[in-house]
Partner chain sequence: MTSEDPRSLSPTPETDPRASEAPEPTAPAAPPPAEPFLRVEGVGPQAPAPEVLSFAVPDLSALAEPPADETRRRKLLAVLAVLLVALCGVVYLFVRYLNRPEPLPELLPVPVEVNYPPHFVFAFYDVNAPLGVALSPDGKRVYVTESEGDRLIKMFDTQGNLIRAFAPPRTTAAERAPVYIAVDARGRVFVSDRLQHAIFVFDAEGNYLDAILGPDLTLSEYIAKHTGQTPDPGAFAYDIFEPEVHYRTPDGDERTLPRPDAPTWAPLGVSFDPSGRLIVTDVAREQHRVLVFPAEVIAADDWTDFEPEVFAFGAFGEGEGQFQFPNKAVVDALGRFIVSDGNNGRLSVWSPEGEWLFVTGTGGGGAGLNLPRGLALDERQRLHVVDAVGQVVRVYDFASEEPAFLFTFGTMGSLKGQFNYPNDIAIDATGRLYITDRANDRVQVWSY
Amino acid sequence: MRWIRWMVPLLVVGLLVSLAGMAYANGGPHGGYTPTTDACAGCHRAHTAQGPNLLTAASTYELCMSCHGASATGADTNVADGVYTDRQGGGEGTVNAPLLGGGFVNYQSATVTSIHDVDGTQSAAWGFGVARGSTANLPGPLTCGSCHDPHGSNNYRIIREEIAGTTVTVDQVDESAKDYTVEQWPDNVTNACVACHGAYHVTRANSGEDNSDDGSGNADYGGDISTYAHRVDMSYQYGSNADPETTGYGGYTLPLTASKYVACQTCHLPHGTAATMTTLATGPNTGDSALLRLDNRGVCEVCHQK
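Please give only the structure of this chain, in the form predicted together with the partner chain.
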């Protein structure tokens, strides 16, 4: 039994080393932790916390904004204005290029017209376990941490690996090639959206056909107000569609995934947009731009060019 005396400590050390190796090395304080890291105290208090998850503040939004706000005093990703404040990629890159997610206060120097409201209020999501066109309350208040994991995740945009109780898989882009202003989306980037907006995850061929039964293993919530919905996770090629990413229309372009698939993010900005809606495009919620990237229905024309 003498071997137990050295085997046990060895196993403990081995376990610690293996756990340390699991820490993600995302940017800034969002990963790369060591067994004796001092980073925890940056945001947490063990005995004197002021908010959930032992946070130093009651508001997750304010905590994030202390680095990522308009002042960008601790990060180049200014999510208030939706800009990357420095030259993305170094060298001659553009200064103040738009962020991939849009902005929560302004976007492209204009006040936003719709946002994902992440100030910690209880929110309802469209199609969250209910039919399209209907909303259901999320399990908890919507915050930055609802979609992003501040401790890092398996992708550089630190998108959570579980959102609203649903496992989310978003493939990693090479860490060394990460870019916050140029889309480098894996084909499964849509998973981050459909964790909450599941009823809109229509993947059956032929968008204009009856797709109330998805047929692809995705949830069919039934009772939809419409059985017809635009498909995602598909190639942009349909009829005479132009490549929205390279050709575009009238100077406007839209991003696609790595395999040229259409994702939710092709038409929508997840943080917020300053697009404006007029007359027919206003819809039932006046002034709500539904997170669309372009004014009115510009997102339709970029591909379909009618």
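Cool, the form predicted together with the partner chain is there; where's the form predicted on its own?
If you are looking for partners or other molecules, they are not here, because only the chain is given.
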């Protein structure tokens, strides 16, 4: 029994060390709390709260912007302008370089033309349990907290482990060398998008050329399986262009995942984009840039190089 007396304290110390390491994985005040943490007070007040859930700000968006906003100093990532600032001296990115997710107000010094509107006013999502081209209401209005868990997550970039009622797994890929300005998406990063836009997640082979149902029920929303769609989560290979990250047309590049898969994020910026659409590229929603990375649907030419 004597060995138990010294083994139990050793295990406790080991657990505490392990939990302490989680603080870095989730970044700053987002996780890795201790019994005497001051992190709770950074966002919550028990008796003087200004917003729901005892927030120190009037809304989730305002709370997040108090650290991640254009003039805020509480975080290195200025998600309003989509730029890395290193205001806290974290050294986890190139100063003034664009962030991986784009921006909510500006991106690359231009006003955004489409965004995921996270101020609590947007309630519907395209392809949320319905066919492509249709919208359905989410469980609640979209906020920063709809996709990210401010208290920490096992997922990449504190992406929630459940989004809109769907269990989500997005692997950590860069926690030992975090860089907010270098594209390094995990292979399953698309899972975060699928939770709300499932009808657009078509993974069957030849889906852009063959509209037959392969029996998988892939993206089967409202009979949508029989329509054509660009395949997602596939290994990239097209002609002589072996990698659009290094041989993109005209000097433009698009990111692939760790294993060179085409993901939603290959073509789209999750937060917002300043791309513009003119003439033929405007589509049915005039001027809508659809979160695309480049002007005028140029993302197609970077890969296909016709």
